[in-house]
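One chain follows as structure tokens, the form predicted alone.
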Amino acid sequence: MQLKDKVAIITGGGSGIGIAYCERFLAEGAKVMIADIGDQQGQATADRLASKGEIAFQHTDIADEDSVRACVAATIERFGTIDILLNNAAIYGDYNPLDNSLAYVKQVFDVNVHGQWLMAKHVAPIMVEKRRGRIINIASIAGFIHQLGAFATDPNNFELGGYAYQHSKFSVIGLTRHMAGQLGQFGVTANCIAPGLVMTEATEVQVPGDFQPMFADMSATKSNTQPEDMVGPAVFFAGDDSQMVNGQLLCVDGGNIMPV
């Protein structure tokens, strides 16, 4: 129970590696707020959850800072308090990586990035307050991997892609680091996890099944990650071990990226 009676905000929560966090944040004492975009999965992991402990959820489009307050709203009153905030959601399954216009880079960054700062602007005067609480930001592996963006090799017609997810990725661990500079005075800490290619419906979409194996190659373990592989860490970065961890990019991807 590494967590009991600390309240949390799991953004992304009703879908993929989410519903993991939920169950383990659950089964660690914690009371959890699915903050998701999609209503129908949102509330449908929230109902099937309900047994496990105390959860509710709140339809949350973390781009629109009216939605955001509206969230952050709704579990102060269901919850009384704010402990955790675990930045989860983001475009991934249904990511274009073909559509070059800037309009999608910007929505891309709207929700991946934005998003994130978005949460933890409203989320942080209240754990500022208690002189007490936890960021955790989900960034990807996919933001070192330069060739997840070489599809243009034509030098009579070249045109420079938008690396949208890879570079928005990449964007949260500095914000995770300006997060962790100005709230660590305070006993607020923000870190960040990177997963590697973890294995959920959203990447079935992303990823081919004939490359899966591919990536898993790629990695020490010669496996990928699972969703249940995630939960550890974000417990450890959520919990009171980890008071003297701030502004720390954790990567979990089986040995694929190795950052010194």
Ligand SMILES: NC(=O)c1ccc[n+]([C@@H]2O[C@H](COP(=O)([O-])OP(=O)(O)OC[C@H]3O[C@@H](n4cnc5c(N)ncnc54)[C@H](O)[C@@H]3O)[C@@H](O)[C@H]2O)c1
Contents of the next structure:
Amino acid sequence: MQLKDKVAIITGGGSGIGIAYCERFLAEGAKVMIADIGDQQGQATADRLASKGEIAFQHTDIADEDSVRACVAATIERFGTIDILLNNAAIYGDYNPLDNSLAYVKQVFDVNVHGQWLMAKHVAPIMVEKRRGRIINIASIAGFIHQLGAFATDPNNFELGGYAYQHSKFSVIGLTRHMAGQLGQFGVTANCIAPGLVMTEATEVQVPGDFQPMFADMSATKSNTQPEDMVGPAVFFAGDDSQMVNGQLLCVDGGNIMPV
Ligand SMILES: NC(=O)c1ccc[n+]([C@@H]2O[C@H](COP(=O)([O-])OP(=O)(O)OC[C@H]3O[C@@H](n4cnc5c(N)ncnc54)[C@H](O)[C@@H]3O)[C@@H](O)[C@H]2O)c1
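Got the form predicted alone; any chance of the form predicted in complex with the ligand too?
Let's see the whole complex now, leading with the same chain.
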């Protein structure tokens, strides 16, 4: 019960790793608001986990400030306060690495980076007032791997490929440092988790089966990460034991990226 009676917003809680976070946070005694753009999956997850604790769903587009405001208001109305923000939602499962248009790069950043900032922008005042809060931003080890994405190989017809997902996830690390620096003085911490390849439905789309062993091989444990492997580190950052841990990046990848 490391999170007993703490109120947590989990963005993207309706699918994939988000479901694992919801389950474990409930088991640790937290009250959970799922903030997800996917109505069906968000509501279905809340319904399925309702017997395990207090959980609700609020339709939220984290890239839309009005929607973010509504999510924060709904959470306060339902649970009275907000103690934890788990910024997990991203364009990942439906990411299109072949779309090299500026419009798409902006769209990916609007969700994956600015969405995390918008959520924190509207949650932080509540935490600052209480002089306690936890923000956990989900990045990715993709931010460290320069070989990912679509590459042009013809020097006579060259176009610099974008890989917005990768860039956006590296930006999340910088955003976390910014949040930590601003909020630490008020007892609010911000930390960042970079998962390795985690076996979710979205991963089956993004990283077809043939490539999965390659990622496993890059890890010292020679295995890919499971959603359940992600939840312990999130609980640590969300709980009381991490009070003096602020602005940190934790790679949960079995020992692939080992930043110093
Ligand atoms: N699965 C992996 O291998 C892996 C690896 C590294 C990082 N990650 C990160 O972990 C997180 C979860 O990954 P996953 O595998 O569960 O992916 P997923 O695609 O299943 O989950 C993403 C969730 O975010 C929601 N979402 C998307 N856009 C949104 C928006 N604008 N507003 C609100 N919600 C929105 C989706 O509806 C979905 O529920 C993502 O941030 C992803 O980038 C995943």
